[in-house]
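Coming up is one lone chain in structure tokens, specifically the form predicted alone.
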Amino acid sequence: MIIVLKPHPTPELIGHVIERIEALGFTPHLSQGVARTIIGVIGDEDKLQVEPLQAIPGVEQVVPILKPFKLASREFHADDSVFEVKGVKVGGGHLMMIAGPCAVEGEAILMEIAAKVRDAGANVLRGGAFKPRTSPYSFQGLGEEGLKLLRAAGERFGMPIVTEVMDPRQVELVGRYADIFQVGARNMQNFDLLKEVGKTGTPVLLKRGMSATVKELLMSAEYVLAQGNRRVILCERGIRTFEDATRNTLDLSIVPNAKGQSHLPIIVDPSHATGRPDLIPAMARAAVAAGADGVHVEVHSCPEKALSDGPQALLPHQYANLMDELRQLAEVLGKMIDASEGVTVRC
């Protein structure tokens, strides 16, 4: 449930309400907006009596949240969540444009790709150092050496970096280098991993599982939020259906669906969703038009030599053309793309 305080509550009142919640054995989560201050109450609501909380002076209303995800819900946080990663904002009209190779393969090729996607307008650099592959014989990534290369590229080109973490035991290591943790589709319901990244202050890019419902995605986000990490970005990357013309089936309905239920920003990954470079530009444009808070695209200078997912990568000039189109679309929709140096480009 949530406790809605009367306008302009004093710090003493907020502290008192939090103390009462904790004394009753529940966990408080404070959310202060422009117009309202609310406190989420996390725990078994069947054991919580509303009357004692309603009786506190300064409490305007006590409202139960019927959705199983509490902190991710619009009831808990009515406005879109907006947060910043090294000058790059996401949510509330700010578009996060993530681009880079599927895997970090070596210094020269990574620096080449990073320079080209940055020049095209990407504001976050992606690259996998640990790769979850269907086959154990496929390239598994460079590990910490890949993280070091990705960090060096991010610093050289002034871009925050996002990379995948696959195991709770990797969180501390990946956290030394990454600006954003990526939790992949295969790990969306790895609850131990979600709790570990939730204990950090590092933003989390949470990808939708191959067969996950919107509710299940939001429940996974709740695991991260419940540990105190409020900076979660949802990601649609396609779901598994009977269709075999594409790698997965891109479900763009999730964008307005999730936004209607949750305040968390959501981006779309048309690369993994379609697996086809010829479809990526159209699906990226459609994602932004549907209200997505960003686009996640794989780019490689020589896809035929890529060690991972080369067939679904755009060439740098194709990505530059796509970014030109997305900037025009953003202008029509009144959205913003923050430059990686932290300078906002109003489209």
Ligand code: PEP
Given for the second form:
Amino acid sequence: MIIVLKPHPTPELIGHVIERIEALGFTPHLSQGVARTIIGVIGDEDKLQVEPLQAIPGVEQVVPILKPFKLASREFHADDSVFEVKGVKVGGGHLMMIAGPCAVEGEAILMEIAAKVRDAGANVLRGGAFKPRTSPYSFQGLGEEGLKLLRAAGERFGMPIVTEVMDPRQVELVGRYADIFQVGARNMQNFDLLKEVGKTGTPVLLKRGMSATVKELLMSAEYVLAQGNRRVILCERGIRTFEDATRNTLDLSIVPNAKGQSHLPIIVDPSHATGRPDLIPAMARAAVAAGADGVHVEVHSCPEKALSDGPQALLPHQYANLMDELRQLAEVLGKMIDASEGVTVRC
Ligand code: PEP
Ligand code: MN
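Condition change, the form predicted alone to the form predicted together with this ligand:
Following is the full complex, with the preceding chain placed first.
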């Protein structure tokens, strides 16, 4: 860590900062230039808090040398992490293709959509049973009944399932059914929830908060990793900007950016990022071209009857076309899309 003092520090100030550093058990190294004085601090940076030093009057800036996240960093794990969920790999060249309705709405419609996305080549089935809706009067999801239906669809079509968990108190229940927990954008900084899913052995799809920085996303991943659960998949789903032509603004630069700093896989959700079916295919292709480890798309066979996020849903045949394009792109890029293990059952 480097402590930069304000110009023209008094000898008393320099002495005081050095005293504080030594009192904390660290070794200070004073360097006095013509214009500026800096103090290097040697020792285990993890044990040194920035804020108390920053609070000393006369200190201009405290610059940590190490990243604030550790287990998520490339320093900790140089190679890409590759996880396998029921035979479907993600990371290290394996693309996870997640598709399904926004919400589980009923058995017949779920089975119909699951069959179609499975046939199109999706390898993970999604569907919310607990929905984080902006309005308390909107459809909130079917709860455990929805989890049971999603599980049944996953088993029938041989696909691992991902579903959202919104509260630490739901972790046990959702964990009985889910192959992957989804922590949604609104809960990216629900630290109690992150700790709770971190105590399980179930992989976590961690969506970027709508106004979260890349660093904040990685810090949230760190919460899960620090509890012992090392299987975190990051997900870009758009951030809030002034642009209102799209539901959110897709920040594709996060893909190479996060990959430069972290070994964790990162996938892209162009559905919530754009909110527009006409833009989803191009953004999905761009995501794969940018190096994303997968794509997450909402699909509904009758969007006008969908109980949530109908306007952004792709129709099954549109999703199938997109998957054809993504398969071609994957081949050119030398990436693999694992088939899920089950046998397709036609309804
Ligand atoms: C969802 O996946 O349906 C969802 C609510 O996503 P987000 O948390 O990204 O808004
Ligand atoms: Mn949705």
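Take the two forms, superpose them, and find the largest set of C-alpha atoms that agree within 1.5 Å; that set is the rigid core. Numbering follows the first chain given and starts at 1. A quick note: this is a predicted structure, and the numbers were derived from the prediction, not measured.
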Item to check | Glu325 C-alpha shift between these two forms of 2 Å or more, rigid core reference | outcome: no
Next on the checklist: Tell me whether Arg285 is among the residues that move between these two forms (Cα shift of 2 angstroms or more, core superposed).
Outcome noted: no
Checklist entry - For the rigid-body motion of this chain between these two forms, what is the smaller part's rotation angle in degrees? => result 150
Next on the checklist: Looking at Leu30, what is the CA displacement between these two forms after core superposition, in angstrom?
Outcome noted: 35.2
